[in-house]
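Presented as structure tokens, the chain that follows is alone, the form predicted on its own.
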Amino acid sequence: MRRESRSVMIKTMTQNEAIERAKEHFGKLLEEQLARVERMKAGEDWLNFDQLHPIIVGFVDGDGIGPYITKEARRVLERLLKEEMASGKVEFRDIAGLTIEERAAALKALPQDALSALRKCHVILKGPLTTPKKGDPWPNLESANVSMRRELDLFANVRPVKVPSEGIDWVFYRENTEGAYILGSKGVNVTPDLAVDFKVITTQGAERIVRLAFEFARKNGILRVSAVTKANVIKTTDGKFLEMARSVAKEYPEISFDDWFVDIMAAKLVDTKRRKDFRVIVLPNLYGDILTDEAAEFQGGVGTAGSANIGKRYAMFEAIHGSAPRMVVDGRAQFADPSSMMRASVMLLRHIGFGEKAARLEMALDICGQFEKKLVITGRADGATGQQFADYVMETMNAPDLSSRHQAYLGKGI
């Protein structure tokens, strides 16, 4: 039905009619996330990387500065990967259908052909998708983001932040699946004057997301694990999601837990004297997305940090900004910075196996980004291209003196 019906529909209705067209709405989403509950329940088992061959990367260019830097984090996964992909031990392959002229033709968020190939794929590498907003010329379409996360289970948004010359460490463990986000395009209009929108935390959720977190923090030997909720005011959901990092927490007892509440933690995260003590910060959803924007402005910008997207079979690997459709529009889409991808390529090394080749990709970033920065890219003609960023980081991934670089950099507190 088109808006403008749905518009005249409403107004014209009684306000014991719109009550009852809001409780039948309300009733089918409470269906659907207790199905969703029910499947969590059944679960399934982690997919096991040393036992595939080939393991198959897909690559989702994106939209607008989108394809620019995907290339340029594809061309440095092909340095590092070139014997496993002549062995056969690794494979790539384009995903297409994905971008928002293909979405808004189909009418969908995720196109069923595009869906069925990433389910093809055991990780992707994506570049940003553009959601349209209110105002644009594109239909009123879902995040293809949020859609992707939710078809394919990849319950845990993953961000690291990384400043050695601050002190700062940390790993953001955002939940994915659920949240303010998860139903964020099926909220109702109940009459011309009330809008509602949903909230949804269960307790499968929930328990997955926190006890992610602290299994890394164990593995890596991290002794503090912090959520980050508002379950002073949102008390119901935000509550559940408190009440099941206490119950965790109480598994782990060589891990300190606390808990803040998230505006108070936008604070500390600049506070020169606290921030250096916080490791992994696990959160619902809407908090992950907006605290990580934050944090990630220490590292150098949205445009330097990367995040994984994890579930038991699937795992996606994206930048966190979006798709800066003025950046070509003004014809500087060559210049966009290719790091946030780099960054997630790190990560999807890391999750197949690849632990050493992430470490060379990491430590040549740090160096060429915030040690040396013999190159530097200010997304205009006067800074360095992608492609020359790219080049220098592969050049400084392929030194033989890579790691000692990395280590007396970081002795001299740079």
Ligand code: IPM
Contents of the next structure:
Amino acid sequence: MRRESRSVMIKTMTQNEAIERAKEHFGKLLEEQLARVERMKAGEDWLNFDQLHPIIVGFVDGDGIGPYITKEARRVLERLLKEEMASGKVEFRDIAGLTIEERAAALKALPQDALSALRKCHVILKGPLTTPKKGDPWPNLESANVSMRRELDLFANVRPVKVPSEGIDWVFYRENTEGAYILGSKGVNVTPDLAVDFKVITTQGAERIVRLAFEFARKNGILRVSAVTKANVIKTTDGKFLEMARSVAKEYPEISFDDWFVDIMAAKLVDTKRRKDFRVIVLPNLYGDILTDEAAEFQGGVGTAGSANIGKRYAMFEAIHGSAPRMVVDGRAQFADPSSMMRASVMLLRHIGFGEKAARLEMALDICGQFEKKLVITGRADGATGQQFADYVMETMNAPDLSSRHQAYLGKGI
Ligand code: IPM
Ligand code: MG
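Return the form predicted together with 3-isopropylmalic acid of this protein as a structure block, the form predicted on its own having already been given.
Full complex below, order starting with the chain above.
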């Protein structure tokens, strides 16, 4: 046999082997996903908080600035839920074992003990957790956030963004357990030259997020829902998401439905003439990740935005931003803005049935962060500390004229 043809043969064999290995890997992923579809089909009921005693709220401090801002949000919640905690209706619990050092030592995105502790809670308030990436000093583990969302089946990532002075009142419903994320750490290097990742959308997964978005709109008298995809290019998965959105929309005839591609939507969010017309926006995981950071910027930055991760059995509330390790290194952690965690606490309170307390905290946050601004957080020593800001929020929240002051600011369109 001639030399070149032998080398071609060897190359082909190793190539075939590489393809076989990748196919086997892909086959396993498909089996897992089909099992997940069956679990979604079986479904489970929504937890009824009225019937729970106690409602257990778990706290995860997080990494970097996490412990600083979580502590302030917890103080506010303790104040608001004082009576319920005294009567035993609400119980607070610390969840240990989730710092990046602990996850790295366990070589697990979610160490088993921490996961079991999370599963004993009903809702969780979570500070930002560091997500390792290639080249970091940590093992390149899966994101603990992504893992938690998947393990607790927190399929809806709800992210409100409000700028009253500009008429912006958006609520993003980001799909949280599928899309480009669910197999984000299960891609395959087929050969040293060929890397492949996978994106997943299921009928059940798309339907449940779209339905939740429409239900929210209906309950709140909102008359427009917009879906965002890139279905013109990512035809199969985004195509399915869009198809499901169109089909669910037919069940809500009083709500107008439209769909946008993610690139033009990113542009429309900065279009001051058109952007206030958007209300509820439902979208697959990665597009939701990107657009919600963009949207939060109009409200005063990611430090001001909270986020709810909702599933039928569990729910987890968090900031939309990361752990900002640089602030800690620079000795500025005490100047980090706790508003994101307090906005997350508003959503937590509403979720567990304390709507009136949630509204009070929300009004106080609007007044302190957007209208009155007696104290301003800059993230540096020229601004207020998180602790001072939380005191300011609590004082505002407990003032007897809270609601009328809030109304007056809104009326002025400040
Ligand atoms: C978010 C964050 C996370 C995400 C990261 C930390 C994995 O950016 O909650 O938006 O991409 O979902
Ligand atoms: Mg993000």
